[in-house]
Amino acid sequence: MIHLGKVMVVFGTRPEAIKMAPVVKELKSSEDLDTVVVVTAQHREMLDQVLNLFGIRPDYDLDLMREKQDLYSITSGVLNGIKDILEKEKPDLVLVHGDTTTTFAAALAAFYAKIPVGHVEAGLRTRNKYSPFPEEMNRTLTGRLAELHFAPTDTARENLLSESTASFKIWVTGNTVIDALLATVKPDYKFGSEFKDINFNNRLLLVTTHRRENWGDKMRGIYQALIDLVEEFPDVEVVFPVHMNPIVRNLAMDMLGNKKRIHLLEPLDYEPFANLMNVCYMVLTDSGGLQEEAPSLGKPVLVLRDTTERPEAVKAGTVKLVGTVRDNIYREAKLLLTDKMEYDRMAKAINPYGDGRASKRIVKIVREFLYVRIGAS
């Protein structure tokens, strides 16, 4: 068998765990591949969850989280970070993910050691910089470092393709986030305590907020939209696992505390945060991934943002952008509530990311590619 070399995954936070998991566990299943895994810890304690639940060791840990870190600390500490660790392992290709700043700065160190990178979920875009913030550039940044990039739809291809990326540095995968999802969700599944005051034979509003675009005012309409419908739904309950960062934690406390039907959870593990997905009514959400994860279990996504890297789920139905404005986000959860053709419409919709073997294909690029690198050497 013909040794082709090893293979650096990088990622620093919970999300980027969820999606990295499958190709983690598909590389070290390649009998012809070393693969070595670090994590930035940029989210410690939500990092953690997901590495316990899918029993991934990582071989190195920069645990870089701090109370009240900013980007510059986070940026300097993944480049310092990872350069030693790419001196001393040498591999022949890093993965990286997504958006986060653990992706942007581990491409840039891995650029800097002329080390090739692999972008898994390359090419979402909005075009806006500073929308969603920092997140946007750090993909576009990642993506003009990045050797392969693993686009999860043709849609986010095509955007690279506008950027003159080479057609031939670009695969259509489906995303990962889909492989973790089928893996994790259960039919069967068994709710611990910590969902003992939930009524599940209510409907129930999974809700997840944490945009620093959306910090203030906007934060404060969103949550004053829940109140709302709560108070006009006595079948509804809103179940909310609450970021861990005090800007959210203290608004969410103060307006939505102590309000009857409307649950303040601490974080979840991924596993039983999926199937609380799996058995909601509707999502309402600012984050990306939930966009692509909630339309494969059949449930619809009102996305708190005015702008999204996702269009081609706003293009399939299986996502509608409310924004952050109160009354809009009451009228569109309202008419989900109330109207069983338009909730149809979205639960059906057929989801475009993907038919959960991302992983699998994506493996087996990395494979071909350093094929081809070793008869060129």
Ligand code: UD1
Given for the second form:
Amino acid sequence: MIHLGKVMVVFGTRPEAIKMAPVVKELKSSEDLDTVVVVTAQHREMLDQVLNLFGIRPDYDLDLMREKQDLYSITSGVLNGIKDILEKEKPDLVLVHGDTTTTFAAALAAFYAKIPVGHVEAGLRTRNKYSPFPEEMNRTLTGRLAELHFAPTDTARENLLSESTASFKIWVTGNTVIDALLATVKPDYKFGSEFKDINFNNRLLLVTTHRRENWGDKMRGIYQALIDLVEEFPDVEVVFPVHMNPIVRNLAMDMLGNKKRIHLLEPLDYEPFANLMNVCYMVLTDSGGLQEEAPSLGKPVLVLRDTTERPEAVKAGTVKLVGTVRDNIYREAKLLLTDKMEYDRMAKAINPYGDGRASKRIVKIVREFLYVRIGAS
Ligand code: UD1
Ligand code: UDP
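Alt. form predicted together with the ligand, vs. the form predicted alone above:
Below is the entire complex, every chain and molecule, led by the chain shown above.
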């Protein structure tokens, strides 16, 4: 057996961990590869629950999260932390995911060490550098640094081609989030005691918010629309696992803390969360990943943002961009709560993001890349 080399996988936040877990599993099952897992822990609790669920034990943990950390400190912390590990481990390839500050700074560290980077979930774009902020720039810059681009869809591939990325460096693999989701959603899932106050016979609106460009008045508008909706519809309950960012948390507690039929929960482990998505009526969110997961479960999604880098589900009609203005959110949600035809039109299960085999494809390409490199050296 030829030893193909060492792959270092770096991630730091909840969504990256969910989407990289199937890739790590697949890499670890390849006997001809060494796999080193590095977490920056840009998120602490929200990351750890995903590591536990998927049984990932990191080889390195930079433990970078600080209360109300800013972008400068995350970027420099990741850059310097990864530098030392690269010097020690000397990997043949570094894999990063998506668009967080961990992603960009880890790719930059690998570039400085002249180690090739593979970018998982490459090529998503809004073409608006401040929306989402700083993610649009993080993923664009990571794309410039990367050698291998694992695009989830044809649209993402087209985006990369339009930036003059060489076509032979791009592979359309599907999104690994579907691999994770399919392994996690169970039709007979039993919800635990943290859901005891929720009446599952009511229509559940699953809500999440955290985007930096929505902080302040926009987030106020979103929360006010939720209040309007529960006041208008007695059979509607809002289930809102609140992100740990204190800026989001404090506002959510202030505005929604004591409202009837609005349940503010701690961030949920991925297993209950994914299964909650499977039984809810619809999703209201500014998250990226939920726009990929909910369509494959047949749940309409109202996206609480002005731009999206995930146009595939919008085109297919299961995701609608509604922005952050209170009245617009209220109107669009009301339509789905009152107009069955409109609801049925949106609630169709589609799967533009993959078939659950993206990580297998990615690891196959990684192995071929390393094999060719051995031949060339
Ligand atoms: C970050 C990513 C964003 C991604 C999101 C997923 C950046 C700039 N932003 O968002 O792209 O969509 O993660 O959730 O990379 N905190 C905790 N415990 C945790 C996590 C966060 O206490 O487990 C608190 C800390 O006070 C921390 C704050 O939340 O300072 C914000 O964390 P940060 O990494 O900046 O997250 P976001 O920008 O919200
Ligand atoms: N998620 C979770 N628990 C929660 C909320 C979300 O496990 O309480 C999952 C969700 O299913 C998705 C990912 O976290 O896979 C999305 O994370 P987030 O919204 O923080 O980031 P984004 O997708 O916007 O980058």
